[in-house]
Every structure is written in C-alpha cells, then in structure tokens.
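The form predicted alone is given below as one chain in structure tokens.
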Amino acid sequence: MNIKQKVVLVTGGSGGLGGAHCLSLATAGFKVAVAACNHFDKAKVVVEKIKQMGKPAMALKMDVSNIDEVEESISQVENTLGPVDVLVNNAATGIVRAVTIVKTKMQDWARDITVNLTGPFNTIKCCLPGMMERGWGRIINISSIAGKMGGAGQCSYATAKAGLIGLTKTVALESARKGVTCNVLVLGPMDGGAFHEVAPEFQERIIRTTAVRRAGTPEELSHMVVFLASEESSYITGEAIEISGGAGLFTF
C-alpha cells in the first residue's frame, strides 16, 4: 500500500490492540507517535520495539481529556516527526466495569465519557484543520459493538462508543472535499486489550455471542487500521466497520 512515510498519532498506543496497531503501521512504513496517559513506560516500550525496525517513532505522555495537553502532544509531534496525516483514536477507558445505571457514580459516567467521547473530539479538532489544509488525511476511531447493541452494566461506556459513531458520520461530512476521510471501526471481542480484564467465565459467555466462537487476534484489527490509514481507502469515510466476528448476528 502507498504510504509514502505518512505520520500516524495513536492514542492509547500503550495497551495490547493499541501496540499492535503501533507497530503494524510502523511495519507499513508510517513514522509512529505513541501516545498514553497511564502506562507511559508501556509507550515507550513499543516505541523501543519500532525503533529496533529500523523506523521512526516517538512516545508522549498524553491526557486525552486535557485539550491543551492534546495540543502540546501534537505540536511535540510536528517538531520530531513531522504534521500528523493519520490519527487513530484508540484510548478508552470504563470497558470493565459492570454496574447498572442506578448504581453508576457520577464520576465513572463523567470519566468514561470524557476519555471516550470527549477525547476523540478533542484529538479530532486538533488534528483535522491541518488535514484539510494540506489535502490529505485520514481520522480512524475505535468504537464497540456495545455503542450499536447496548451493554448491561455498561451505561457511559456503550453511549460513549455510540457517540463515537455520529462523532465519526459528522467529521467525514465536514472533511470529504478536503481530503480526509473518517471511519470508525466497531468491535467485537478482541483477545488483547481490556477484554483481558473480563472474567474467565464472562469472557466465555461474551466469545459464545459471537458466529465464529472466537476472540478476534490484534493482528485481525490492526490490518484494517493500516488500510483504512492508506491511500488506497480513499473512497471509503463515514463507514461504522463491523469487526466482531459475527457478534451482531443471530447465533443459536
């Protein structure tokens, strides 16, 4: 695919998808900013790991709730690696717990969404006017099938990654004559990331739900992130891309 050394910002680049999704691109020929709030020592393992690729690469320590640290973050970026052409909003955060919206404090509705809804606009509005400016770009978001399906116990995580969604149709609206294309892809499970952090027993019954009866690998996810990142996607934007294995299907 044409990548043209095209620099790639990737939020929660730290975790077990995220890493992947890091250094498939860089495999691809991107240079990789990693970005993380929590595990920073995470980010620059994998950015270790680009390096001995021979590739360019970087770690930031990012917030993406902080505008202004989002800001900072992408202009530490255009100083080391060069104005970022490829954003993927892969941080989140609310996946693993399981409480009814009764029971669901104010702080954890007021967390998830702004890491998971907040913070894509955030990266988005920074990112998509110098896109637009240069002709070029593409913005990929990470969503669940929770925000098409609904979750039990999932309130602020499912409507969050459904806001993703009509955050995703939105920009791709704005930004299709300038260049720049928006996808979201929608997830089912995934054998990496937070899904790791489910329960044995529900991690069963969840992979159950799905046709294939599996997890999806990193490896699956990543693939569509570097062709969704490349020129070759060019005619495809505003696209809620189902990767789940059949999860929205009916299975008996």
Ligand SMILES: NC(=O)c1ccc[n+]([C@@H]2O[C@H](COP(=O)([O-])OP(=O)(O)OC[C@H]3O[C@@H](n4cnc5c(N)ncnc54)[C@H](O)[C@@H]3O)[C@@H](O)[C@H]2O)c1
Contents of the next structure:
Amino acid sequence: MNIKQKVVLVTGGSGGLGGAHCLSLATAGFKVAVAACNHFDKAKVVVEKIKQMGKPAMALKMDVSNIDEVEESISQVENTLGPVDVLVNNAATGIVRAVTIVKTKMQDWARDITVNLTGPFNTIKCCLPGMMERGWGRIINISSIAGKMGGAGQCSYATAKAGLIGLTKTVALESARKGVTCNVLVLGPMDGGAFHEVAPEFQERIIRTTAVRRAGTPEELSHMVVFLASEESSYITGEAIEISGGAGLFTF
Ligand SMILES: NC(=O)c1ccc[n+]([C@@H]2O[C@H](COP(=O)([O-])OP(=O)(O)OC[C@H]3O[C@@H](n4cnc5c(N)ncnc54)[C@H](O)[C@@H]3O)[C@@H](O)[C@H]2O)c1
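Could the form predicted together with the ligand be given as well, to go with the form predicted alone?
Next comes the full complex, and the chain you just saw is listed first.
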C-alpha cells in the first residue's frame, strides 16, 4: 500500500489491541507515535519493538481527556516525527465493567464519557486543522458493538461508543472535501486487550453470540486499521465498519 512514511498517532497504544495496531502500522511503513496515559512502560516496549524493526517511533505520555496535554503531545509528535497524518482513537475505559445503570457510580459514568467520547473529540479537534490544511488525513475511531446494540451493565461505555459513531459521521462530512476520511470500527470480541480480563465463562458466553464462534485476532483488526490509514481507502468515509465475526447476526 501507498504509505510514503506518513505519521500515525495511536491513543492507548500501550493496550492489548493498541500495541498490535502500532506494530502493524510500523510494518506497513508508518512512523508511529505510541501514546499512553498509564502503563507508559508498555508503550516504551512497543516503541522498542518498532525500533528493532529499523523503523521510526516514539512513546508519548498523553491523557486524551486533557485537551492541553493532547495539544502539547501533538506538537511533540510534529517536532520529532512530523505532522500527524493518521489518528487512531483507540484509548478507552470501562470496557469490561458490568454494573447496571441503577448502580453505576457518577464518577465511572463521567470518566467513561470523558475518555471514550470527549477524548476522541479532543484529539480530532487538535489534529484535524493540520490535516485539512495539508489536504490529506485519516481518522480511525474504535467503537464497539455495545455502541450499536447496547450492552447490559455497560451504560456509560455503550453510550460513549454510540456517540463515537455520530462523531465519526459528522467529522467525515466536515472534512471530506479537504482530503480527510473519518471511519469507525465497530468491534466484537477480540482476542486481546480488555477481553482477556473477562472471566472465562463470560468469554465463552460472549463468543457464542458471534456467528464464527471465536474472538477475532488483533491482526484481523489491525489489517483493517492499516488499510483505512492508507491512500487506497480514499473513497471510504463516514462508515461504521463492523469487525465482529457476525456478532450482529441472528445466531443460535
Ligand atoms: N478487546 C475487545 O474485545 C474489544 C471489544 C470491543 C471494543 N474494543 C475497543 O478496542 C479498544 C482497545 O481496547 P483493548 O481491548 O486493547 O483494551 P485495553 O484496556 O488493553 O486498552 C485500552 C487503552 O486505553 C488507555 N487509556 C485509558 N484511559 C486513557 C486516557 N485517559 N488517556 C489515554 N489513554 C487511556 C489504556 O491505558 C490502555 O492502553 C478500545 O477502544 C475498546 O473499547 C475492544
């Protein structure tokens, strides 16, 4: 694919799936900024692996919920690797929490909405002007089937992930004629990251809701991330693309 040393910023790059995206994007030829809020050590490990491949990368400490920190981090990326051409909004909280709305604590609701929805708003707000000015950009948001179908015990997470689909379509409309695309990946269970924190019997129950009866591999997801980040995806924008092994299908 036509990558031409473009710069990609991955939020939550220290996470299970975020780390996999960083490695796939580096393999494809992108310069990768691996952003992490907590677990900064894990982001450094990802960067080390990329550097061992002989490719440029940097680790960044960035809390997506703090717009000043986002702004500062993006200028760090610009100074080190170059302007951000591709933004992958992968960071999230509340992925495996299962608490009914009645018992949901205000602080958990606020944190999930702030990280999972205001976070992408902040990063897009800071990266989009430069992308539009340069006439090229790719924004890839990571949502969940909980945002499309609802999720029992996941009111804040599902609400934020549903909002991300609306945000994606709006940004796509506002930037399409400036060479920027914005799409959202709607994930089912993936064999990595937060899914590994779910108790085995619940993993089994979730997998039974997929038509293929298994979790997706991080690579099955990262290939789509790389494609959407490339030149070749230029006519795809505003799409909510489900990568879920058919989790939305009628299966029994
Ligand atoms: N694993 C799955 O089965 C699954 C299913 C559906 C959707 N997803 C989505 O995939 C994405 C990655 O999830 P994962 O499974 O790798 O989970 P993960 O918990 O391993 O990764 C989440 C990452 O977000 C980071 N993060 C949390 N708060 C942050 C903040 N304020 N600022 C910056 N970073 C912050 C964490 O440090 C972590 O690196 C998430 O958006 C999640 O909603 C995952």
